[in-house]
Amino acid sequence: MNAAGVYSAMAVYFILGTLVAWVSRKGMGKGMVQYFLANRAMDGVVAALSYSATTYSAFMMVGLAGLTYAGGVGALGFELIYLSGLVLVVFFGPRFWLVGKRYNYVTPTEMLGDRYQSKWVAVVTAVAACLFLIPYSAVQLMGIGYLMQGLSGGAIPFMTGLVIAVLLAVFWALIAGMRSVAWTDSLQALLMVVAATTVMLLVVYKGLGGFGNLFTLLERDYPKSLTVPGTGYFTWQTFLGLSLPWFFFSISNPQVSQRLYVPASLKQMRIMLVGFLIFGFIYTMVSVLWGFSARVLLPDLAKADLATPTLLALPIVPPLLGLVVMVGIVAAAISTIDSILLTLSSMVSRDIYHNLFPRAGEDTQLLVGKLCIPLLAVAAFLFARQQLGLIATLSVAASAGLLVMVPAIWGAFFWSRGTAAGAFASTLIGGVVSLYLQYTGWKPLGLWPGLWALGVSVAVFVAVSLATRPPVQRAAEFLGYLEEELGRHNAI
């Protein structure tokens, strides 16, 4: 596929996305809640599509397909762990929504600071989110770079793809904040799942003679791809190390948990979750089957993450359809980057800047947040250009670091004895442990950094909380309000 075709498809995508983003500005008010949370009034269907596009990024059709190519069917089990982790949203989702509406929280870390009555809890958790989510944003940029490079046969350099992705993400995020991202997400989610499913079916039936023949060929030529640990990649330590951060993803990753503030009601939240589960299962199966197809048709790839772009460039895929899929994958990645940029910029302005400069008004906070968007995007770009490893494992490494916030989040909603010192220490110490283990590559007892980071954070949170004084009055008010409201709403 020539570079001109790829650039043309991206131009059409840019025009359509910009029109949708601009239309989304209609009726938009001023203020942090309007810009970062779409005024807490999002329809359940739009919320489901936006949640799906935000969650299922370049990781899926590039990263998960590459992981399936490299490690076999274990990748399916690993991704299904994420879907099963949505059971956490049943318990945490209504609580996030209720307290967000009651206390006008904009970010999940603002909620932690208020619940534990400590601005430093908000600051340290916001800093931790920035440290670990910038690499995750970089992963999305890498996916776009690999995709455009592979689809054009190398005519479009990897760096060019990164630059295009950064410019698109920043432009759309700035137009109308969450409203812009949610509306473009809806377009992008539909595009990515329809296009990916269509091409997967085309490749399987036209290139491989159907699903039966695909699995016959896998069983004959690559039998280890259908077993665990299979090729040797998915040992139990690897599977646990990859899966644990994914199970807690819906509450540990603030760009996802912040979405729990935006539905118009708990009924709309239910619609959001059901829609996401349906979308997620379809997209997971498509991505895994895509990886299996690449394993049979392209057995000697130098890099597993090139499975999807190389497959799209095969003659059996009509060029126009291949371009549509490329745009769908780019759309998924841009959606995730946009959501992360909005979340991190809201945290920097609300939880770091405002806590350090408490006299700053809401207009100033909003301005700081908008200024942070391009700065954070540049940081992600600088990380992405290093091309440090497999997209799937880099994604998990970023999420593994965010596990350090899980104990403080759990304590905020379920343990009145939790303290600010416990939340602060568990985030700080757990974060240092995670960074050290990931930087050095050390895996004590063969266990991955995420498991150690979570274990250390839990132990520190409990121990320090028991040794310090909790905010008794705030805990009683906070948890009492939740108990009363959950009983009245009957939760989800």
Second form
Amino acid sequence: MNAAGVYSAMAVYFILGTLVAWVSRKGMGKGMVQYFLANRAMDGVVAALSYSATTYSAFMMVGLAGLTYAGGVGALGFELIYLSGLVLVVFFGPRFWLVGKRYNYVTPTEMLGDRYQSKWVAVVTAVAACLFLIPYSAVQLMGIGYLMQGLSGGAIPFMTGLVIAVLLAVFWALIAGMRSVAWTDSLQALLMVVAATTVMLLVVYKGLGGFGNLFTLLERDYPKSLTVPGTGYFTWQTFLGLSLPWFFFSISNPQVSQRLYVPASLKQMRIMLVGFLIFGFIYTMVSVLWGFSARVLLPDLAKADLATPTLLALPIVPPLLGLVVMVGIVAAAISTIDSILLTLSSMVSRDIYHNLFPRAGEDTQLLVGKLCIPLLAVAAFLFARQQLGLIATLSVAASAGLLVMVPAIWGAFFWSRGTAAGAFASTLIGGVVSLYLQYTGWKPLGLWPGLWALGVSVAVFVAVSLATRPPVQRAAEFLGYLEEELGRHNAI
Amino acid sequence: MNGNGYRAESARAAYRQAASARRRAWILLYGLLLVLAVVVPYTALAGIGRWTGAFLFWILFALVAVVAMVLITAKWRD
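Rather than the form predicted on its own that you just supplied, could I have the structure of the form predicted in complex with its partner chain?
First the chain shown before, then all remaining chains and molecules of the complex.
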């Protein structure tokens, strides 16, 4: 593919996305809830597509396909364990949604601060989210940079890809906040799954003679790729280290847990959940089969992350279709980045700025939030420029770091004895442990940083909570309201 | 509290208990499913280099998990 083709495809994508973002402004009111939560009135189908596009990023078609190429079927296992982790939405989703409406929460960390009656809990959890999600966004930017560079044979430099991605994400997030993000996400989700599925089927049928042949060749030439630990990459420690952070992703990552405030009703939330499960299953299968196809067709790649760009450059893939898939992968990354930017900016504004300057009105908070979108994007860009390590590892490192918030979130809904000191200490100490282990690469007992970070933060949360005084009145009111309403909505 | 009040309160308490029991049962079953999702491919299926091994197992695991989530949320009402 030449550079002109790649640029043209990106131009068409930009025009379509901007049109959709612009149309989404219709009927938009003023205020934080309107801008950051689309007025808590989102339709289930749009919510499902947006949730899918936000969750699934460039990691799937680049990183997961690469992991399948290098490590085999374990990649499928860990990604499907992630999908099964949506069971947390079944239990936490109605709870988030109910208290969000009742107490007018905009961010998940605002809920923690109010539930534990401490603004410092909101501040420290919001800071932790920024600390871990900026590298995660950077990973997405890197994915775009590698992809454009690879597909154009180097004609489009890595840095140009980064700049294009940052500009698109910021622009679409700013147009109408959650509305423009959700509507452009929906368009991008459809593009992602349709384009990737089409080319995967083309590669399997035209390049390999069908699924039967693909698996016959895998069983004959690479039987280990169909087992774990297989080629050796997926030891059980690695498998757990990858799976655990992803299992908790739906509550630990604020850009998705904030989505639990957004559906218009619980029935719409259910549509969001089921829609996402269908999307996730298809997209996971496509990404893994893509990696397996690369294993058979391109056995000698220098780097696993090159599997997708090299596969797209094969003569069996018509250039136009290759371009559409490339745009689909870029879309996967952009739709993740703009959602993260939007969520982080709402947290900086609501949980950090508003807590430090309590007299700031809603208009000022909104302005601060909007200003943060480009600033956070620049931070992610600077991180991406460093091009650290393998995409999958960095992506998981971010999720592992966010695991430290899980005990405080669980306690907010299920443990009246949880305290602000417990939530504060577990996030802080767990976060430090996670960063230290990530930075040094130390894996005590062979276990990954996420496992240790979660274990430490659970222990600290319970121990410190038991040693300090809980907000008895707030806990009783909060949990009592939930118990009553969950019964009314027949949710468990 | 009058007689009606007591009856309403005891009905709510009974409902809360039933919901709590349902929640515990699903968590237990789902937890078991997750343990199997990690243990089986690393033990019983570790030597089977065919698509009918871990590949098929994980697909079936995901489908069972999806069905469980659909069932649990089926009773949600507005």
